[in-house]
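Given as structure tokens, the chain that follows is alone and in the form predicted on its own.
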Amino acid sequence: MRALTISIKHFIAVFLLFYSACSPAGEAVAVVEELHAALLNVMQQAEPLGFQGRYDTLAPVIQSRFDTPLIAKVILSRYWDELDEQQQNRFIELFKRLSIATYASRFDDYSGESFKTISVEELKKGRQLVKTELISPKSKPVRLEYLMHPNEGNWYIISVIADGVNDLSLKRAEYAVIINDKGFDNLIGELEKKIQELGDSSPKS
């Protein structure tokens, strides 16, 4: 009876853990803490991948868990539509180097940081937020939120907001006015000029 007893209590265990995983909110954390995992690889060995290893090290990572199209889009938001495809196509790719070279060049260090994931929020329209913490050992955590949505049976990210500050809304913002002001053109050398500033201005291994 014991005996019994026990397996039925290591099934239930083995069930809860299985269903957490393949959970609609356990699929959208596991997306968050693989991008966490990258970071804290390349955090852990900054100096010997230094930015170009760093970066070749986040690429992918950041190329299947961030539905780049969709965050382009909405970016341009009421400019989008006045692109052609190549046009479209050039920001996409762009928009994809600058977002990894700006996490290969922020996450550069190692001072015993982690990731804590505090919690998930359903949201309208199936996405979800998931919520976590960068802790630090010198400064207090920092907190980030992912934006999370479904598509064809995937989770990407979507928007990152750090300490309550949406970097998608804040790029949209910048990017109209230089569109306005300067054109579609001068966005795209902007863009090229910041990829290249961010990698000149990390420390060489």
Contents of the next structure:
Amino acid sequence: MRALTISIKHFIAVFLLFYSACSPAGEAVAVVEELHAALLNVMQQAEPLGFQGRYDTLAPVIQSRFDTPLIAKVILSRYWDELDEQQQNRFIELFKRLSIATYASRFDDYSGESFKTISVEELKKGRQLVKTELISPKSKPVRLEYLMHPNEGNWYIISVIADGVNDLSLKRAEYAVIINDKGFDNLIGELEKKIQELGDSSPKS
Amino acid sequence: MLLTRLNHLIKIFLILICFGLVSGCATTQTTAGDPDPLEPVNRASYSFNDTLDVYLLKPVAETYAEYTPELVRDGLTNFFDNLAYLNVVLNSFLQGKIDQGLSDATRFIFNSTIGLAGLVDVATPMGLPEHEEDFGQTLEAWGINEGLYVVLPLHGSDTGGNLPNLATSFFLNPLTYVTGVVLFPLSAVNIINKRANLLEATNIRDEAAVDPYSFTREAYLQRRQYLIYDSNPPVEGYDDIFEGEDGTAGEESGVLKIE
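If the structure you just shared is the form predicted on its own, then what does the corresponding form predicted in complex with its partner chain look like?
After this comes the whole thing, all chains and molecules, with the earlier chain placed first.
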């Protein structure tokens, strides 16, 4: 009888472990809404925060909610394996900074915008697509779709599609041209320049 | 005068149809191995357009945007969009979207009349939304795919399959039949106003892009697919780019391949 009880306990423990591995804690939609809340926050306080303040506020959310190593690998596609570990890490780090700087630069004012979650669709391999809209009183809504990927019990954003345009595909095409024509080091130089420009072009607080 | 122009345009139309159909038979770039077989020629056209834009069109559009009240710009945008809308009406019907076609036709009539010749968009608040349809999307609906990516001098990004749309939109736009002294200033305002409306988008591109040509091409082609699916592309394939993310990412991607 005792042996049976132990085996049931084992079964439940194994089941729970397996279940938690398959079904990440929290909802994918909560991750997207957390990002949206952070974006609204920096938009509403855009001026007092300035570029650096927006960058610092968004950094923890973007760092923890985007699976940047996976994104980096997909963006560099077949070039990824040609890089050594140090170069790969350099690219991941730089790409992280570029993503944060891009958000900090683009979400630099507030005119009554809001985000609305529309629906969640299941994709293969346990991934999900969270469909949302950025609603602006002055212009047409922008459809923002987030491709969500479960990894080690958490949901991560791996791609953002704005009105049908996938930022990741654009970068993949562009970076391939730069690496092909000018080499990896040149791409790194270009990205560093971009990050610098994004900071410079934003009004200071 | 008008007849001479029409004669000339019919020739262009025929050339475009031939080009469009020939390229329409080719595999669409988004699924082909080579994403841009015409790249050398396209890059030359892109460079020409970009130079013209940087030194002439963009500075004029920026000045125009700075000194023109938003109300006037909105009115002009509505006016020119409405003139171009007959092409949307026709293509909605040609794609078999009867309800949408009727809604688009009613939209055109309301905006042209009670909307003060199109200056005010009265139709949208009445539940007659604006749609984006063109002849390229119609051909796609008929099974003729988009064809190769092309960049035309003075026109910009397009696809081979959509080139006949240059002709349908031209012939269906009442501006085409305007002659005399009004034609030039009207066309000039249309071009400048359109460019001004794109300033934000191009500024974002300039801010983000490390290779503006590929950036523009990918954004344009993805946007075309989005329009072809009426803003609801099938979710299957969304994450193909992540297939085999353990090192073989994108091998089966239908969106983009880098060869």
